[in-house]
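Shown next as C-alpha cells: one chain only, the form predicted alone.
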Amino acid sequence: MTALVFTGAAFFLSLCTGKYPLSLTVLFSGNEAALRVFQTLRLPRTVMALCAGFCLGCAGMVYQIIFQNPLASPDIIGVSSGASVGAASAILFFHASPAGITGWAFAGALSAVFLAFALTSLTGQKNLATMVLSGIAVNALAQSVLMMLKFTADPEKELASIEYWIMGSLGSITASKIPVPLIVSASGIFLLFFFCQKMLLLSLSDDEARTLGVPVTLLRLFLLSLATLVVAATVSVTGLISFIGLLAPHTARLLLKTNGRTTLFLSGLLGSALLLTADLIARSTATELPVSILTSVLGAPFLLWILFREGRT
C-alpha cells in the first residue's frame, strides 16, 4: 500500500513539475498554454515513465528467477547492447526520425536475443550456463559494433545523438511514441503474470522441475522471449535505463520475503516509483540530466550492498 501511495504521489508530482510548472488550478482555469504543455509533453512523459518503470521492474524479476542469479539483467542476453546498435545504425546511416530510431532499436534488441538463442541451440546444451555465455558473446559483439559505429560518427552531430540515446532520457517522449510500445509491453506483462506460478518452478533445479511436469527448456525460452520483448519495447522509446530491473525486484523480495504474483506486481510498482522519481529529479536540474545517470547513482551503491551481503551469507 505504501508503494502504491508513493508511486501515485510521484506520478502527480511528475505531472506538475518542470520548466513550466503546472497546478490543478491553472489546468481547470482553461489556460490554453498550460493545457497544451500538459497534453503534449507532461502527460505522455509521465505515463511513459510509469509504464517503463513497471515493465523494467517486472522483467528484471523474471530474468533473476530464470537465471537463478540475483544480478541478472537484460544485459545478460544482449538486449541493451542490441538496442544500442540498432539506434546507432538508424542515426548514423539513415538519419532516421525519432520514430525510426525507436523501430531500429526495437529490431536491434530482438535480433541480439535471437542470436543468443541461436548460439545456445547450436551448442546442443540448452542450460543456463550456455545461455549466459551466449549472451555475453552477443553482448561483446554488439559493444564492438557500437564502438565502431561511434568511431565513424560525426563528432558534432551523430556521435552526440548516439551518446544521448545510450544515456537514456524521457525528454523526447510524445503521445505518438507511446501506443505501439505500450501495447507490446502490456501484452507481454499480462502473459508474464499469467505464467507466474509456472515461472517460479524454474527456480528449482531442472531435474526437480521436470519431475513436476514442467517443460523446462521450452518454458524458459518462452518466458525469456516475453521478458525480452517487454524490455525491448521499453528501451526502444526511452533509450537505455540502468539498474531499474536490478533494484526493483530485490527491494520487492526484501519487503515481502517471497516470490509470486504479488512480488512481481510490487517489483513493477517499485520500478515505476524509481523511474518517476529519477525523472522528476532529472528535469528539476538547471540542465536536464539523462535519467540513467540518476538511476545509476541509486543503483551502484545498491549493487555493492548486494555483493557484500552475498559475501557474508
Contents of the next structure:
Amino acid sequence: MTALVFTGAAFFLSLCTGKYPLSLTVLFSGNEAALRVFQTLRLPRTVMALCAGFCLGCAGMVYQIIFQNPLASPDIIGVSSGASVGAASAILFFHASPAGITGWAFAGALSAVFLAFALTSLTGQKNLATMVLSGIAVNALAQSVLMMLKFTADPEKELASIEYWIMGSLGSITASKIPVPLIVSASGIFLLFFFCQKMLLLSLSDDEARTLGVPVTLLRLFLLSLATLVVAATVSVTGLISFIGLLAPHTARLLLKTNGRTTLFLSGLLGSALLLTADLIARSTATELPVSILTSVLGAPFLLWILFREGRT
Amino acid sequence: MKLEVTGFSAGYKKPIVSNVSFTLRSKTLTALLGPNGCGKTTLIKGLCHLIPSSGSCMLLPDNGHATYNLMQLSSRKLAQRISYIPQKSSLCASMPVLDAVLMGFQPFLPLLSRTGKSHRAAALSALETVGMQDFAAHDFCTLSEGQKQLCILARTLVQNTDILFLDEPDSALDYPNRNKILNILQNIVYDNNKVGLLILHDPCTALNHCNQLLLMKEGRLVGSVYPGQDSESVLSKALSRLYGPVQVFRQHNQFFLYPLQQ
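Return the form predicted together with the partner chain of this protein as a structure block, the form predicted alone having already been given.
Every component of the complex follows; first up is the chain already shown.
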C-alpha cells in the first residue's frame, strides 16, 4: 500500500515533468528559438514546483510534529505573514526588482519567526503553548502591518502586485532564480532528515523528554529554525502557496500511520505532486491563475477523499 | 549503593515538599505512600530536576568510588543515572512500539547518532521481559493504557539506569498485570542491584511487594517502615498516621489491611 502511494506520487511527478513537451506540441510547428526559450522557462518552473512542493511538504511535517498538532502548518509562527509584510514593503517603499522582493520577503519571514521566538523566551515559560501564543501575536501584528501597507498602496499598480504576490505564482521562475533558494532549502531538508529521529522525541511532553536527557527548548528552536529557513527560502521566490504545508504531511501521516523518515519523504513527495498538478492547471488557463487557488481547490477534496477512505476501513 | 536525600524541598513558588530526608538502598524497592496532594509526585519530579528544588541528593556508590550530588548534574547526565516513569506516557505521535522503546537509549546516544541494530535487539529483548514482544510493530498510540505502561517500562529497562523512579506504575493496569509489573520491578531491582522508588496508592500492594515504605503527609515524611522486619503493630501504627485507624495483619505470607471501626 505504501509502495503504491510512493510509486503513484513518483509517477505523477514524472508525468508532470514530462507533460511540458506535450504542451509544447503547439510550438513544435514554430521555430526552434521559441522552443528553446520555453524550455528555459518551463524547465526551471517545473523544477521549482518540484522542489518547492517537497520543501513545503517536509517543513509542514516538522511543524506538525514539533507543535504536536496535526493541523499545524508553517503559518503557525508567522513565516507566511512575515514574508508578506517583507514583500509588500519591498513593493511599496523600495520599488524593488523581483530579486529585491525575494530578499525582503525572506528577511520578513525570518524576522517574524525570530520575533515569535524572542517573545516566547521573554515570557520565561518556554513551552509549546507559549510559542503558539507568540506565533498568534506575531501573525496578528504582521497582518495589521500588511493591512496598513495595502491601505496606503496605489490601488492601480502596487496593490495588485502585492495581492498577486500573496497568492503565489510559479510564472516568473527563471533559471537564475533557482540556485540560491535551492541550496538553502536543500541544506535545510538534508539536516531535517538527519535529525528526524531526534525530532520525534519532541512528541513527548517536555517533562518526559527531559527525563530522557533531551534538551527540549534547544532542539525545538533548532528544528523550527531549519524548517522556517526552508519555508522562507521557498516562499520568498514563489510567493505564498497555501495548503501544501498542511495537507501533504497530514495525508502522509494518515496513510502511513507512522512518523519516521519514510513519512517525511512521502510528505515531501505529496507536496511536490500537489504543487506540480496545481501549477500545471494554473498555466493552462487563458490568464495564468495564481497557484494558491489551485492548491486549495485540489487539496481539499483530496484530503476529504483520504479521510473518507480511512473512515471506511 | 545508596541514595541519600537530605533536607530536600521542592515546589514552584511555595515549597510543596519541605525538608524531606531519607535513604534508598540498592536491591530495595521502596514505596512512597500518602494521601492525594501530599507531594509525592512533586518530590520525585524535584529529584528529576523538573521542578525547582533545594537540598542534596547524594549517590554513594558501592565500590569505593567518589560520592557525588545528583542535584548538580546536567539534565543529560541525570538521565543516565535516573529514569522516570510517569503515570501516563505523553507520546502523541503514531510510531511503532519498538521505536518508542528505542527512545530509552537517548541519554547515551551522542548528538549526531541514531540507534542501530544492536539497539533494536536490546529493545526487543526488553519488550520480551515485559511480555509485549508481539506488539513491537504495532502503533504505540493504539495500545491500551496498561499496555503503554508496560512498553514504557521496557523503555526504562533499555535506559538501564541504576535508579528508577516510578509514578503509580500500577494504576492503569488490571489486576493480573498489576502483580506482573510489580514482580518484574522486584526482579529488575534485585537482579541488577538497582534502586527503585515507586509511588503507590494501595498500601497492601506496597506491603506485599516493597522492602521499605516511606509515608508522606502534607509535604513531610511522617514515617518509614520495613514490612520484612517490623511487627504488625508497628506497621499498623505507622499506616494509621496516614489512613486513620487501620490494622495490618499477615496471613498465608501476605499482608492485609483493613480499617478499624471508629
